[in-house]
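The chain below stands alone and is given as structure tokens, in the form predicted on its own.
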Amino acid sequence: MSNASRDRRTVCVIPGDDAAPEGVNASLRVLLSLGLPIDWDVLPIGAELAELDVAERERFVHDRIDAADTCLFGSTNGTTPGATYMRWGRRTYANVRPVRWRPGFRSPLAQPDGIDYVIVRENLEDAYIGVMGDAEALRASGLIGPKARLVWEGEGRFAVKVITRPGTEAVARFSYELARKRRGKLTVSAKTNMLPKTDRYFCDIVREIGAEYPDVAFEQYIVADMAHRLVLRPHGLDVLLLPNLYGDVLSDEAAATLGGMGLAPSGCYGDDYAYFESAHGTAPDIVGQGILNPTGTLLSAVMMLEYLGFTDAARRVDDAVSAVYAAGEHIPPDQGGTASTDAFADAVLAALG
């Protein structure tokens, strides 16, 4: 919990780029109505931040992040800084993506009722460490295996995938603790059959940490099978732990089984910091149209309120979002309705009472 003993909290609100500020601003209207002891430090949108040079822009945003207890982040197209700093600089190693169907969500599945699980994506390692280059350098390193020697010809590129024991142990313990608070089952998945040095290593460490949690059931699947199960057997999942790259891909697949990315919240947690953002990106194709679905941002804000200790307020917002979808009168276009971004927020405000 973040500074739970203090009377007031400070939340840095970073609206982001393209259409993202539309969802953030609509969500902020809902959050302000709660009357919570929160000081909201709202930063300029990306287009306004772009008037600063890059170094000044980064200093400005990073200082505001550090001055707050947490951050509600829109999405960035590269103009608004902060995401890299909050992720790697503040070491938020667990990306949590709830996957819960609610009546009114436009799921493509025949029986989505009862889908309720959480994907935990390791957030710092794997292929996202950014070590890439020309294949010729890899050839010269002497690290080429027998398969590569058989087929490797001509120009090429490489990217490095790194899994570490400390990083895996940290996200494993986080995931087991989360499973213990939920229904008591942890599923881990990776490409263990093809990548024993990294993916099997990841899963083996997670299994080892499971000895510290005998009350949590454990299961493991190859990631190709897991992609299949997210569509055909999602109801049996509780907490699904994945390495970074697979977590990125499969969490978007999971959002699609509910009805799309507009419904997908997320929170990134470390040992002493967390921030929260919708998973849908900046949606440049609909900027200015007023039709961005703010559900992902609102549900990310629910996670943020829980993190700050405002559990009753979090439950109220969560229930209000569910009530609007269940009523079916003010549904955003991506879910088959006609409600604008602001009209949906107004309906949530009305449901809050």
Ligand code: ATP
Given for the second form:
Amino acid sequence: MSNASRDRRTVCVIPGDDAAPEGVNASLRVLLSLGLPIDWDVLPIGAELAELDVAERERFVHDRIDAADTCLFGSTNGTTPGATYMRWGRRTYANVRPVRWRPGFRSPLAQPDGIDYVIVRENLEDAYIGVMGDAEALRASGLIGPKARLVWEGEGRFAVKVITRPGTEAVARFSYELARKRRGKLTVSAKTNMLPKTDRYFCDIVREIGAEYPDVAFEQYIVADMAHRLVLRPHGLDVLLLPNLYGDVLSDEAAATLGGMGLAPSGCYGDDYAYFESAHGTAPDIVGQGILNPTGTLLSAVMMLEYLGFTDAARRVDDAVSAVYAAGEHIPPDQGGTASTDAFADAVLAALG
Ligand code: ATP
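Pass me the form predicted together with adenosine-5'-triphosphate (ATP) as well; I've looked at the form predicted on its own already.
What follows is the whole complex; the chain from before opens it.
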């Protein structure tokens, strides 16, 4: 292989379902304009993939994911496969969701200026391991001891929450490394008081790993207090590490403090793979209206460019997004403006110069 071809990267672009492809297409126009040494492998939208049966669809998408260095993913309503594979199959254990207010974002907070932190959500375990069942089976298992507080006798369901030491150590080290590159502070939060076996264990391991990072300040809060602090005292945060379920919920709350889901980027990182997707869902209620805010997807693409080593290009796009919001002329409807998805992308292209 020549040096020239080694320098090229392949990005698998999965537009996804409902309105998600609108954000991906707008972002792709910006990305293509950068003229980077990237081969873009753009897959069909979910409605077209649906012509294949489920097994064929999965094989097709997984093969294309495996043939690329990384992936820019829209969002799925279940039709487009790939997300589960990239998450659990490729073990992307750290879901990184930056929370940074920029002038022009329509925050509901009185003083959003200066909010700039990153949520790292453990991405593989906790209540998302997919072990669920009938309460009767749980009773029969003998796992419910005399101190259990299950008071009702009747029909019910359960879901298992598991925190492992290797999974927690991996995401803890990832978070400390990230804090080291930022302002040197790690906050961890979980329901330590009610769930000592899992949540205190998680926080204790994170604290323990902190011994390897004496230069990083450490703090810990109970997750209910954390939810409160994200609204009332978000400015002091730098890196906030949360177990999976709390991370899922609090990162949407954090996005709301900036101005909403349309603004929220995300990247999922493992030891040898990462993929990038906006934090919002497929927004089926606005499909085809041209009003989807592509900012979350575009800023996810910025994270992807950084991951691929195109740091200058990433900075340029990031600055262009900030410039469009600061200018205030081409603001998407969810942020109080009238700019269509394409008009916003055009404004970003113009700001790139
Ligand atoms: P999921 O369960 O996959 O998260 P959802 O329908 O619950 O899907 P979203 O798709 O994120 O959640 O949509 C929630 C609301 O936010 C919808 O009214 C949607 O139109 C709106 N929304 C989401 N993303 C955007 C966006 N990028 N621009 C504008 N509105 C958006």
